[in-house]
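Quick heads-up: it's one chain on its own, the form predicted alone, in structure tokens.
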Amino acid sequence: MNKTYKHLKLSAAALALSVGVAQAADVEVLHWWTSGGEAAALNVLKQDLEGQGIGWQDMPVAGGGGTEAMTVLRARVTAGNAPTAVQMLGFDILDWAKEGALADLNATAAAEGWDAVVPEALQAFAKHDGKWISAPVNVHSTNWVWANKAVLDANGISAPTTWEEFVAAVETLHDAGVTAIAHGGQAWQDATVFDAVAMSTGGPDFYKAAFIDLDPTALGSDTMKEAFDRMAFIRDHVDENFSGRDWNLATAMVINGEAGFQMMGDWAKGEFLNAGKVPGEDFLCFRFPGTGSQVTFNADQFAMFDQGGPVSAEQAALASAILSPSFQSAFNVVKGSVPARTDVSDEAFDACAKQGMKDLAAASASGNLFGSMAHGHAAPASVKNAIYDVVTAHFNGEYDSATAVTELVEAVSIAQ
């Protein structure tokens, strides 16, 4: 075990009274799952677990970027009392694998072929050393708009495609006092739009420079100040009282027809759909115009912890019942996202659904598949963190684009 570790597990041991101990045989789950959709695409694997006898401890840390839960997870294992499973994004993942604190599930994953089904791109951040150590529920893409199909229809709008569409879409809700673009003021969510109009903007070739390789030159360019200049017009637009809105709130401005778009990943189909709204009928969802073919995704995983010993069998049954392909589509329906295994069938998914797995097939087979620079899958937490800072200061005000670019660019080599 790392030395590491062993010092986490063994020290702050007065913060364990406070956080309490999981009873055997039971798994205690800390996720960051607690809107409407969320939760009850989590309640599918809550009755799995309870139909093979096993019970769920839940520990719900309200906040989507998973930050809030990811602080928690630390004073936990700090004071060696880690959960039993946890979910986590990307990068995060690697790290802690990194710390010898994440449970060997290779045994299982071999026993039930995940090496076959689960795409490439997802195993970066599932295996570490070779070994797999957390368990892929899903995969999400973040470069979505959801709109509300009458208020569209009211002022004659059709999706855009382009960014030259959109902004004339965005100016003729605003000019018909309608808000138009419904956000959340925090930094994760100031950050997935940002993700979205850099893709836009430049294209793959400029996404990967800047968010994967970090390249300085694409970083500091002209096409980067441009995507500032695109988020300042996006500012514009969102109503006066965005500053702190979790996202879900904002997903149900546009489900109530309080505002025409949204910006968010296809997790927010979760709540339409949680609202009784029907794809196409009451709601649309499309790419963000001017990403065309390209998919930014992220993939929520359930990371394992080491309990002091192999891995239990309540967390192995875990781990089989995430990745079973029966759960995989009864999740993902529920949850807006697509299976984590390219062997589920889309039978029972709705239109939108059937669509970003489509999207998800072809963009990985032509190499427009991107790990997402917002939700932590194109950048270690450190630079992605830093780039937080700067697209929300920019996002509110503090700097001008010109000044967000160089401010990037000293963020990021800070960071690295």
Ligand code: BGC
Second form
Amino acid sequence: MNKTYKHLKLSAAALALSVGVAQAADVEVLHWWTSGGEAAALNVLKQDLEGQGIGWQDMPVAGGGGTEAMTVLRARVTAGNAPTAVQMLGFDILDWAKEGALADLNATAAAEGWDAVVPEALQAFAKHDGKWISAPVNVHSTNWVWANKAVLDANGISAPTTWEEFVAAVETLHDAGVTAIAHGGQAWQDATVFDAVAMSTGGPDFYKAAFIDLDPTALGSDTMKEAFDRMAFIRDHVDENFSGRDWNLATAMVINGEAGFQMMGDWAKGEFLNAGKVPGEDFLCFRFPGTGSQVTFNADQFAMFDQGGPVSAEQAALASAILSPSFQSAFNVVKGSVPARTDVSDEAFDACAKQGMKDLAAASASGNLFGSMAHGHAAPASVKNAIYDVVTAHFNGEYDSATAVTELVEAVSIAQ
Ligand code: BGC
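Condition change, the form predicted alone to the form predicted together with beta-D-glucopyranose:
Below, the chain from earlier opens the complete complex, with every other chain and molecule after it.
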């Protein structure tokens, strides 16, 4: 909707209210929730708003991690036609806030006490200059493995807890003629796996030094070379059609018993649930081997774009709906994530989410909670994209591990 039309619409709404007739305005929401599980979760939000008389204009831009969505957003804002609300991750939110593009949600946040219930790790990306500038929907994490239980059982495999056990399990499946690892060869998916592999290879101090502090010594270390060697092992155990595959199609391979494992954030669980599968019976969820105490998180938030005045009534209503405890439970049960508030009961959640909530609290308390590099919570987009390029080039055989390390140090240095 262009701005002129929107203003006309809003004045129509104001007029209708002044004569006592309820008239809702719409929200236009840009997001990348296009898979079956994601769409099911999005419906929870749409219906919540429709219940309040607020219409929904959908602006989906496919592509996990949101790279494509962020490109479309930039074009829309440049054209003076920003959407009402935009799904966004970590550093992207802060970048837009610094440009002065985001509406101030402080009034809603204060009235509803967000400061007391949203974890600090999320507030770091939801506030800028003392102002709330986005509404956190959830907490996902990237260091998960999803497994087909029947495939594992048939091959005498139980959930591996160390890299060595994982290697043995993958080789057992491979020798049995089963695709061990379902993967989609897209840069953001390669990077999602790399999050977990780097954490497992070097531990939390290494992960932080490399991806959050961007320390050239960690980026250029033998440990990083070992992480790339492990990526090469993974590359050797995906099927030959992996290139370009969407993440949810890789998840479907595990759901259908065509592959043993997928390493992916817990949005993958939304696909299993959407297919009617039950955790513990049909599929297993466990932390990437060697990262049992750590959580690499990303949180989806909705940033409200300044529409040329104070935050609009619809934007405030959307933010309020997102943060309501009942919505946080209903939405995240379907999405695969866990609530962005610390005071939501885990009662409605399945076993994987209950573990996710426990892991998150424990990791936060023990200093083992880190922003996901792959999903924009460790470093700004310029650095993230530079890491993507190197990880993907290595995954596709363009670089050996030693070259990848050298390229990584250089790419990160140039991107800063
Ligand atoms: C988002 C998830 C989404 C996933 C795949 C991630 O960056 O945080 O909400 O499901 O991408 O599209």
